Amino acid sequence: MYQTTYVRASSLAEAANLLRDNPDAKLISGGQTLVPTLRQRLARASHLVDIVHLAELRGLTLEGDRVVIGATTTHAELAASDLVRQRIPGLAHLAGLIGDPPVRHLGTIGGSIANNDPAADYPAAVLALNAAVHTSRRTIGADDFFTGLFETALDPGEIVVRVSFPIPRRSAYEKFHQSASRFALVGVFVAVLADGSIRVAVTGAGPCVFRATSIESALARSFTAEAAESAAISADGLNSDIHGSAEFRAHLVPVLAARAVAQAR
């Protein structure tokens, strides 16, 4: 690990200010990915500012017909939470699959989003719920969010603050997960917007999340596990690596996604 500075945040705006006077700090909250990277010297990182602590970041609450969740909530505060279990239980059942019981308590929302690892579990959930992702700058609607391989639309210095979930009528994930890690080597969630309209949200199967347009459009024919399972999934431009090819990832997501219709209903 490289020479770093540790500085813990006093605010969201003393944050935002170490990250601009330092273009080389990088935020840490849980450090489930930062710390491990920074141990390999995979990254660097002039100061580490610590944001986890701050009461901005924090809380689940009902606004409305949305449940907003703050950026450091953990993945273990979001699977117990009643409000999410019974509004969005999709994603409450998401959150209780991510890793193990000391990712689930150190790990956040926030961070993962912002990390967009393309097997991290959330950004599915975020893209199918047409989440906004709102900022220490702004407000982004998922459809823009997640851009590329750990890339994602926010700009150097910009903090994510909370994410606001739309209720859907229907909402569920599944996955198949890679035994050593818990990543998702492919997971699929679905959802039923209050609209009536249907997205489907993929991880683990590309290089970044993205809906599965093809499912969509037969599930929107018919809700029915069958449908969902007889969509057509190209292999082209999926991940191919040890722990499976991309043909293989293109049969399982019609697969996950059938499991998921058949949770949802």
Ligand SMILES: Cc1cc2nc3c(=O)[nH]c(=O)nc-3n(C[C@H](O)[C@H](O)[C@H](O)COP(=O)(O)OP(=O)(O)OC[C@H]3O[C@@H](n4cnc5c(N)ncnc54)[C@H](O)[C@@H]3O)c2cc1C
Given for the second form:
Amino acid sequence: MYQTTYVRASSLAEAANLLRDNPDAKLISGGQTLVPTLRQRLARASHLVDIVHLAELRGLTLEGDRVVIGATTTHAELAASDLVRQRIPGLAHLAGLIGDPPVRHLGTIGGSIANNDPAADYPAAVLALNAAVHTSRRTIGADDFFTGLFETALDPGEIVVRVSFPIPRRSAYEKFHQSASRFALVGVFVAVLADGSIRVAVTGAGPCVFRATSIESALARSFTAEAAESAAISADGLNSDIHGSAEFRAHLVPVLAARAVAQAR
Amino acid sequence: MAHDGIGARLPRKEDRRFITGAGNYTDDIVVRNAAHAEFVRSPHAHARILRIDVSAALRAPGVIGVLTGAELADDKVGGLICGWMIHSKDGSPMRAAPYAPLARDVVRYVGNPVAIVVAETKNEARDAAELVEVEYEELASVVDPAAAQAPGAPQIHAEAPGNTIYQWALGDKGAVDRAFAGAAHRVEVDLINNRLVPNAIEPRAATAIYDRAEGRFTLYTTSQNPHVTRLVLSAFVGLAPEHKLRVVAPDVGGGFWSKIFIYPEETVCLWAARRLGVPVKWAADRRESFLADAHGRDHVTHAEMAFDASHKIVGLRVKTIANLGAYMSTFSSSVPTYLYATLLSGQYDIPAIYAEVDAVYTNTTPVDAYRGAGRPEATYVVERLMDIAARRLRIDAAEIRRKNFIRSFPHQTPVIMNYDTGDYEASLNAALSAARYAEFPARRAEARSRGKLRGIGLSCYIEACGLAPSQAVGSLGGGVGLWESAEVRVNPVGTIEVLTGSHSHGQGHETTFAQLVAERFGVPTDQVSIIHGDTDKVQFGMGTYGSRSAAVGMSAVNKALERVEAKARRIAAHLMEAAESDVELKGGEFVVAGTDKKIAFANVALAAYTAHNLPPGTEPGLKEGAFYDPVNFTFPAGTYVCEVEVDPKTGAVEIVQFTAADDFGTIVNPMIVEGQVHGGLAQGIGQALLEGCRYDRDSGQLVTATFMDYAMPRARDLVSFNVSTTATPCKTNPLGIKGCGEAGAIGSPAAVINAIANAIGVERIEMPATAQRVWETCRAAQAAVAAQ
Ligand SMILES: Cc1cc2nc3c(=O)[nH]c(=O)nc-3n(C[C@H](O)[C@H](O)[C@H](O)COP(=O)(O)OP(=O)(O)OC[C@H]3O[C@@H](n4cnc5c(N)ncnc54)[C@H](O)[C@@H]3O)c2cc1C
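Switching conditions: you have the form predicted on its own, so give me the form predicted together with this ligand.
Full assembly next; the chain just shown is listed first.
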């Protein structure tokens, strides 16, 4: 790791100021992505601004027809939350599939979506459930948040504070693990929102999470596994690597969508 | 007193310290004023070094020194060696090229060490290493063994034209040709035995100290055989004479052979400690382990088997290209030859076998032995052929094996080995009944109703362990003897220390070797210490690999124990005024047969040291040593049955049942044996399903250089194993032990692949059987069925 200075922020405002004053500073939340990249010297930071303990970023509450989750909520907290398990079972299930126990007990939802790894799980839930990302400056809708490979709509110095999920009628997540990293080779989140609209989000398959509109329209006609599986996904522009070709990933999307439909509660 | 002798299921004595974090590993050893090393490594697969500029690095904070191959040559430090001479079939010696610990003119693989940076802290060493400027001229590279010999392939070493190290053969070609000509049936297969990265949990490490006052080195290192390390570093590398070099291998966290070899990094640290006048510490990070630990396997094979009309095998012909990487590592040449082709007879009575092996250089990390070493590759060839033959000849996979088993012993195979004993039908029957083989069709039908393809696969493996009779090793080109040594010291109070030349890095010697002592002297195992891994304490020994510790190491201990017992008996008889022949050792006491006269073993020990009343002419003390040289290899064997379910829509393979029936001869501690089998199976299943080391063909970069891309088996990839043993005690060592450390890794890959092929209904699927491969194979099989 390159030399860095660790600062434990005492408030959200202080964290924001530190980021403003030090352009090469980085937020650290669970550290499950950042620390390995720092240790391998793939990234460097003048300061590490720790926000994981800040009260403003914590909490897991029901607010009307939404479940609101603080940015520093760990994957394990979310997976174990009765509130999430009852209201958005697909999301709780997804959190329990991330990494291994140490990762789940340290890694956070804010860190995961800010990082927007193309194979990360949460982006599929955020996009399919049409969540809203509340930051230190504004609120960003799910359709606008994930902008590309490791890219989000966050501006430099902008901090994810909480993520608010509308409670769906039904949801489910199907993940096909990449055998080495156990990230998603392909992950498909299927949601039927309160207004009856259907959203299907796909992670792992492309450079950035995306909505599978062909499956969404098939499911709008008939919300069945068969309908999902019969929808085709083009391999054009999908990821191809030693773990799976674009064709294999394209093939998996409807198969997993069908399984998610069968699971959706 | 609880039985804690041979056969007792004792918990491991060493586990408390390991589980509570109290182990003492190389990197835990604190040395005053130690500096830290970082290696500058080649980023290219093949390049000429035009210039190395270390001036900026030397000026960096905390830097003590930066050394390159030029200084190494100035100090006349020798190159690393391959200790096993192989001759090609035309009689010419193998074409081994020099292996410099720091590359000077040309780098030949990604990760090839070029310089060492030594600084006060590890981070400063890393910072400075980034400042070492190396100017390279990139050269074309080749990573694929099947492409290495092609005309026009990049030349890696001038010494090895066509990148060919040797073209070796074993067996009778004429006999095989005749067998094939007259055969009723022939089957053939093309196989790739996939390249693996060993990935011991503890990365390699070294702490090197030079004592100017004594002119003496100490090297703490992650080694499976510290004496051999010392021998090579003194006799070949020439760093110090043996008595001026102490090598200590303290607790070592796994090896699987990868910590046998004498590597550049440890060698360079030792030299740098003297040259720079500071102790030097180095510990690999995981990425370095991927790049710099010798890899395993990497064979490309074409094999053919011929049968007569009654389905008896009449001949086997094998052609293998073995990738040895960019340099020849310590034992590399022996692995695809004498550890491989000599096992091609498997458990079967095969009258004629001919094997040809070409070993090639490529621009990849050196390849050497890895758990099983040659024997998994042989088992894979034979057991894949048996399954394909059963399918083609439309007979049951168990029946074709049964029909061809060797049934009388000793059995001389056409490929050197002479099997002393075995009962292959017993382990086959045990495995089939434990696996409920007969009821498999019902399980397959039930799986099909769930949309899953269920398959079953057998593997009847054999291996040669107990490495190895020294004279045989010498006659086949080995540079060392493979005996083992022991010393047993009985202390005046009756506690016992056993010094062994073998080395535990997960095998549990501290428990099993103590059980051997407990069995003989009736002392509880907690009064026995096993000392190993330090050349200053222990007499010369050969270390641990090839499942040799129990079969060879314990046989040496047994010999020393016999000598101790003989002397103790003499003293006991004298003290009890009885004839030696009337004195028996029972439950820790010497008793005079037919009387109530007895004396505890501990009291005899005390008498030996007080020396007040010893038989005339008897020396004081109670300590004996022994060297044991095996007269033959041992031949563990068994049957594995794997059952899988394939999801044809995703290609996911789930292992739903795995049954092992092994014949290891005498078993000292069943719990440890089961643990060894479980670990071996995990690694073998890892090879079959998950682990695939991949290089980019164009750039020669290692693509799978982290755990993000190289899939190690996890608990969730496995199933609760059903393991059992049958026993035909080894006839050629005093304890009847055959060895168990590698069996799991040797036998299981073929069982897994046979099961997957059976599930899908195809002959061929490559390792690792990844989801995509399995999915594609299912699709092709469906298309073929549809076309019919
Ligand atoms: C072994 C292993 C396995 C894993 N497996 C999976 C998996 O299967 N699926 C999966 O989805 N993920 C997986 N991960 C990643 C894991 O989920 C991480 O926790 C997550 O990607 C990042 O969250 P974090 O809290 O650890 O963030 P950190 O590592 O602390 O930060 C990540 C990035 O986000 C920024 N950041 C952090 N918090 C905020 C914030 N509140 N606002 C703005 N920017 C912020 C940081 O500056 C940094 O750039 C795995 C990680 C490991 C080590």
